[in-house]
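The chain below stands alone, shown as structure tokens; this is the form predicted on its own.
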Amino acid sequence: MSPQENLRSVNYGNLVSGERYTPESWQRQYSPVDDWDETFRNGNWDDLGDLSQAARHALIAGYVHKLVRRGHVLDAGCGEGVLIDYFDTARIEYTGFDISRTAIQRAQEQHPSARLCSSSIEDFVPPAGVQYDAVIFNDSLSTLKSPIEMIDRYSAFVRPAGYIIVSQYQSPNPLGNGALLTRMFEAELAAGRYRVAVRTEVVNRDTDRRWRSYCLTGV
């Protein structure tokens, strides 16, 4: 990582409880995005391919490629496919997919070969058969109206001894969806909802820009 980028990624350690989860406590709570197509046109997420936030992609894929080695992953809205420049696509098979068609077309306009595809999160499903090694959330759950409820819901389309990946921004906003969705997560990791192999922190010390990382097993 060059000297300029001044990135650094660290252990988060112990959790801190917040609130515990409830549909109706996120509901109550969070900010719906109304047109996700719009912002992808309006060019809001043109930054996500900087390299000022590489880190926080190269940390998902490093998870994938140790604990993985060689499978298939699912990218769960993936928005333009950031990701599949990280991944080493003779070892990894790549599956993404995102409600909105522009992201989805500009994605597949980058990486012709790769295996996209138009939906929301929460109407997915597989081709019949089809497990995954490993699902990704980046940066996506904060978005749904259900994020717990998506995570059990994924975790079906996991095969055994699998893993599930979330990365989360961290608004420093306290109200923001991201704030509010990590207090909630790591109240129900605090409470023992779910098995977390590994989770790390990422700073972008110019910006103060963090995110949270969590690579839960078992589930």
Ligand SMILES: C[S@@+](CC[C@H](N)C(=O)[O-])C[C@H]1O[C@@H](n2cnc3c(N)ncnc32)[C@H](O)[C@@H]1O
Second form
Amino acid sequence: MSPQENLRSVNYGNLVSGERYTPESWQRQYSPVDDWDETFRNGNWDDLGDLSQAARHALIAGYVHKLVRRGHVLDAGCGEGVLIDYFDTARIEYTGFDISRTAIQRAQEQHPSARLCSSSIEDFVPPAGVQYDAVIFNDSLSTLKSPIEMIDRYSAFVRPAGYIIVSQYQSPNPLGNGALLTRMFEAELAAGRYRVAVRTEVVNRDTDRRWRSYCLTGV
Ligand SMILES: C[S@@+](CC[C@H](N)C(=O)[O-])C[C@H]1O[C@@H](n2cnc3c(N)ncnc32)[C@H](O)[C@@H]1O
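What does the same protein look like in the form predicted together with the named molecule, given that the last one was the form predicted on its own?
Once more the chain from above appears, this time first in line as the rest of the complex follows.
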């Protein structure tokens, strides 16, 4: 067993019991993706818009329509812009960005009038004077070097009484990024770090794939 695998297995007991998030602990255990653009070019994410994943997108859009009603949302790490199809554009203004230029190009081809750009979550800054009614991290946190810090950073981009919506794929491997981040994030919630308006789990009964969603308020 490599030292890294050994470290992970030693830590496993802590993780299932709700390990608190620290940058050091996260960075020691998560698996980064080196080149997101390559994964899009290789077609690794061609299923993001499939009907089998519709429920997780529809849930986020449902939260936005119910809570924001009319306003501007930011989709941080929007991929190919799958979420755009789920919004009532008569009342929801949409901005999306992604680190992958290929994903953004495909999103723009599908949605020529959508406001999209290529940027990293770490570097994105809203245009002067813009605050969002909701910021959405739709399956885009768990490969970041500093996921919880990014939630905190984006809280400054949300209007007072706005929302941050996090949806996270639950990797079946308990040491996978999604499962690891969920356990640490929930430990932070249990410690009172954020206020949660609602939390939900979406399960596709055919594939048994599941996503947890959290609607944070007062961030
Ligand atoms: C699993 S995909 C989800 C895409 C989309 N949100 C969806 O649910 O269909 C993760 C997305 O996060 C983007 N991403 C990962 N790290 C990023 C970063 N540091 N800055 C911006 N986007 C990032 C990837 O390029 C990818 O599009």
